[in-house]
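Read the single chain below, which is given as structure tokens and is the form predicted alone.
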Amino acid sequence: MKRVLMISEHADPSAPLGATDAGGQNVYVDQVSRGVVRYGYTVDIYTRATTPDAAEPIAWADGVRIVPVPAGPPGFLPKDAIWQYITEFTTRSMALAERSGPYDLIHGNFWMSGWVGTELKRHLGLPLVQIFHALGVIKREYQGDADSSPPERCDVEQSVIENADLIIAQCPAEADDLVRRYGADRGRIRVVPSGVDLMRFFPIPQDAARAALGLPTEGRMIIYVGRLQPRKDVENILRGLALLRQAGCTVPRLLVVGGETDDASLDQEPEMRRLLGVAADLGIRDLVTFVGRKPADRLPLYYSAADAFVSTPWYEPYGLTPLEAMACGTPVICSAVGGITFTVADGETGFLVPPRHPEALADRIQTLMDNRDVRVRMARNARRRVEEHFAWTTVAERTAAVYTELLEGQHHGTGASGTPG
């Protein structure tokens, strides 16, 4: 068995999903690590320890361990705050790797783990596979002054791109950004999309899903699932619903799943409070329900209970929740941004709309709510598309092929430090 040192400094696969900084990267690290075991790899996931007593590796799955790395104060830290402790994280990771090794390759996730990966690459003489999950120059372009990333981020990404032996991009648009914005060598980029666990996310009859959740079986309902962050722009959905009400249309209820607590506690959710205030100002407070964060095994019920899944971020590098909804046979309406333009087939599995355009969103919501045949067709197409292109089993197989290509010397490029690729 070949051994992979997977670095994911802030995204611990054991963290509850839907909380701050716990989303798609956590799922990716978890699923890819589990999946590549079938192809002759074992994986140690190095992630920042968040409890003072986290010292020993944790057996997470067959062939997969989580290795907590002490760095900075115990307890949760927003991911951008981890940068100031990244040298400590790197030093301790080196010591742990020397004790736990030998490893055969490094797989870095996100820009900070990429920085750690390049240091470990030089220290241990191992090849580096890197995936960014998001790119700093794109985030800065879309978020402007709201971008909380450390100022060094883009320069660090540039260095990681120059040093990595192979880079995984999650969609063709990301591959293009790597080449155009950073001058990456396209010959060292492999496009491997992230995916969905089809055994967990599957269609459930809508009446049964609503009954299991204690929801009314009658009436139209749309759902948002994800973190409550300004860039996710749940406000845009509220404004779209308000336009429908103003036009005298039948307006669906909106169920919002996600946040920092399991019970939608308003006193702990500033973005939730703000959004409820917006809903009240728009005259649609009666249509909006926040239910808090829910465990992954309950999410298929929520997706299946809805007539449509709606997510209109104005910045989204990839986005797993639209794929989860599609796997549950739920049509989607999403912003035409980032990787969503790759995963959602416009007019087939749902609709793509411009970000920050509530008028276009309202039009597409009305189209879906008023046309059962369209919903049925898109539901069928959505599940089929995920099965054909975005199963985690396929992602793991393609990722393992990237590993094998590197280790067997089929890739002839070199990273900046001279490690054969």
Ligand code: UDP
Given for the second form:
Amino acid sequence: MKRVLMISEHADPSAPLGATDAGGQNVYVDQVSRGVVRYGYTVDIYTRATTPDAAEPIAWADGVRIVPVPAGPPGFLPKDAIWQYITEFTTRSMALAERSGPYDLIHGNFWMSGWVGTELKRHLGLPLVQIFHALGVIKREYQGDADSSPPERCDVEQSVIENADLIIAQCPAEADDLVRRYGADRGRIRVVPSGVDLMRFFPIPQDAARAALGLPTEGRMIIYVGRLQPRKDVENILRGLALLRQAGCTVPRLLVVGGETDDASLDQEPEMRRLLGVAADLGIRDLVTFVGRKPADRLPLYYSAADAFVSTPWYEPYGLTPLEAMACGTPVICSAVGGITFTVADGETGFLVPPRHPEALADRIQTLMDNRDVRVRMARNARRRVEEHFAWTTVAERTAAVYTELLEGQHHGTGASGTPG
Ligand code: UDP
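The form predicted alone done, now the form predicted in complex with this ligand:
Everything in the complex follows now, all chains and molecules, and the chain you saw is the first one.
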């Protein structure tokens, strides 16, 4: 067995998903770590300890351990606050790696762990493969002054790109950004799209799903699943629904899954409170229900209960939730941004709409709600597309191939395209 030192400073696979800073990266680290075991690797996931007593590696799955690394105060820290403790995280990681090693390769996640990875690479003489999950230059472009990333972020990304042996991009658009915005060497980029657990996310008959969730079986319903970050722009969905109501159309209800607690406690949810205020101002408060965050094993019920999944972020580096919805046979309506333009086939598995465009969204919601035949066709296509191109098992196989390439030192060829078409 070869040993992987996976670094993910803020995204711990054991954290509850749907809350601030716990989303797609946590799922990626979890699924890839478990998946590569089949190809002869064991994985230690180094992540910042959030409890004061964390000391020993924790057995997490077959062949996978979580190694809590003390750095900064115990307890939750927003990811942008972790950078100030990154030297401590690195020093502790080196000591732990010397004690728990030897390892064969390092897999860095996000820019901060990329930096830790380059330090460990130098110290331990190991090859480094890096995946960013999101890029600072893009974030700054879309969020402007609201971007709370440390000012060093883009320079650090630049140096990680120069020092990593191979870089994994989740979609061709990300590979292009790495090349155009950071001058990355395309020959060292491998496109490996992230995926879905097809055994977990599968279609459930809508009536049964609604009954299991205690939802009315009658009436149309759309669903949003994800973190309640402003960039996810749930407000745009509210505005789309309000337009439909103003036009006198039959308007679907909206269920919102995600948040800090599993019972949608408004006290802890400024964004939820704000969105409810917007819904009330728009005259659609009666259509909107927040249910809080839900564990992954409940999500297939939610996706399957809906007539469509809707997510219209300003930008999205990749986006796992549209894939999960498609795996459950639910048509999607999503912003035509980032990874979503790669995963969603417009007109086939759902519709792509421009971000910040409630009129276009309203139009597509109405089309889907009014056309059962279109929904049925898209539902079928959606599941098929995910099965063909986006299973985590495929991601694990391709990631293991990147590891092999890294270990054999053959990483100066041309980048794979990874295009599903
Ligand atoms: N998620 C979850 N429960 C929730 C909300 C979200 O398990 O209540 C999961 C969701 O299923 C997905 C991940 O969190 O796997 C979100 O990943 P995505 O790539 O869509 O967005 P990110 O959070 O990375 O921006």
